[in-house]
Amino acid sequence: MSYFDLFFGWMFNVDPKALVLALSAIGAGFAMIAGIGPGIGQGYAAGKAAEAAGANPEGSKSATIVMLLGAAVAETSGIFSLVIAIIMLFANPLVSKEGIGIVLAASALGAGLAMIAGIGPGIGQGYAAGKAAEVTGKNPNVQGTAIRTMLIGQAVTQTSGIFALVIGLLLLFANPFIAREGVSIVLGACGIGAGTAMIAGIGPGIGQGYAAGKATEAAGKRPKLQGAILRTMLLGQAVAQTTGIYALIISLLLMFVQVF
């Protein structure tokens, strides 16, 4: 018998609340992976509001405020994800759950590796805040503009760590495994490949904020053009997004098609 026949037979007759709260602690730790992201972002961002400040210091309290600002919209996917790993950890709804331990705690985990999508969102969102800080530094009276800009884009960026959200509560809470019928480790590995497949997220949420930033410098340079600029950040981003979406399909494919 091969280490594998041992490790599923095994993984088969183990209680299944064990194993359930087992691979449910492996996804709370892989959730928080997403921290990476709003890290980089928001170190990014403080780093153009210092470089501004020192340039103009007369522009400085815009630029700090402008940077908080963008900075706490950067976290929000650390904040998705913290919530998916409190859930695992103290309100499992997994737990009570009947169903096949396997299938139960596979789900679970996919439902941490989805949340590592946050990490593109993240250092996205804290790209724009530090171009708009770096832009209102140099000019406090386009403020207003650069904010709107930056929020607009920023809204838009989080869209693949909202994907990676909803798939993780769905995992969680409405679980489309328990009904199904099949092989119960491939079902487990459906889970497990609905969650990877929304690490996808990573690209478009970098990519995304990257436009956002750049549209935020521009309309900071030239307000009067706002408008102009805003239509073709939103068309770039939706292009951007695209992987994302493709990602989101297989994710719901693969939870709720009999694909095998």
Second form
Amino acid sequence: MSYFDLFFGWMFNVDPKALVLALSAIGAGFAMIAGIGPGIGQGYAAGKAAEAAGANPEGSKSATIVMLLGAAVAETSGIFSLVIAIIMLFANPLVSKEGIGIVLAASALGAGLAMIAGIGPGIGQGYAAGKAAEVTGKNPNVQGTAIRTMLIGQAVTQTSGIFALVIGLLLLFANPFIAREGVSIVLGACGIGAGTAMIAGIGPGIGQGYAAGKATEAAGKRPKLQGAILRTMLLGQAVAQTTGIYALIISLLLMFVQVF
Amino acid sequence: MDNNQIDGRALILACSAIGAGLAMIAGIGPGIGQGYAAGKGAEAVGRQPEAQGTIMSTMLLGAAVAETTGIYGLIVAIILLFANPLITKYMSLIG
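Given the form predicted alone, corresponding form predicted together with the partner chain:
Every chain and every other molecule in the complex is listed next, the one we just looked at coming first.
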């Protein structure tokens, strides 16, 4: 008996529906790992707001409002992951599809893995929220400028989280492997690979969030320069997005082009 | 029944256990974040002891928000362990 049979052979003998549901359970668990991001980011924002409240108690109300607004945005990728996990647990679209069990099961696992990317936007947007709370606490007059800059930066930061969500939803609801001819273990591995690639989104998420935070800080200190600051931030964020786009391309290649 | 036999139900339960464990990894985030908030709160109280009330309430409010994703992970893990919808689905599928 070869090692291949030892590791994977049982997957062909077990009931395919059970295999899909079982790997959906693991996928749901993987998806929730994204919660690391919002946790760190919102905690940072809370810390900065507390610091601002201590340094200037008159500005604490404005700082708290900005912190809550920013933290709500930072929650997005955590909620994306929660939605994917809930779909896989309670409304699993793959289990009712006709197809090879091992391929569908691997797709469920891939969808969960893709959502791990949410760590990045969570940390990044939280950092931006913290910087916005800090600068508003120091000078409540710049609250509007700080919120605007923060929200623009956070919106860009969300990109890689949305890429991951798209790949996750594609794997679940518009699975390209069902109609594809090929060796099932290879097709299944393509599904896992497509999801794993999206984890790269952690990097752009953190980086773009850092840029958004620093831009918010700068715009809050010198509101007149907001236009120039925003342009620099967006240019830098566009460059930071590249690796996330590479991951998306590889993921789409694995899903829709017969590379093997 | 042979305990070394893998049937569908056993596989789903086994993977649910792994999934529940993986979900809890999310706890890393709230831990780091809330710790940072607590540290900054302590720093601020040290600088301005008379503002302790404001600092504490701001810190706790923010830390409560940071807790949410940890609770999401916990809920998914508890669903997998105690109210596993996948087993129910499987039982209805095989009849």
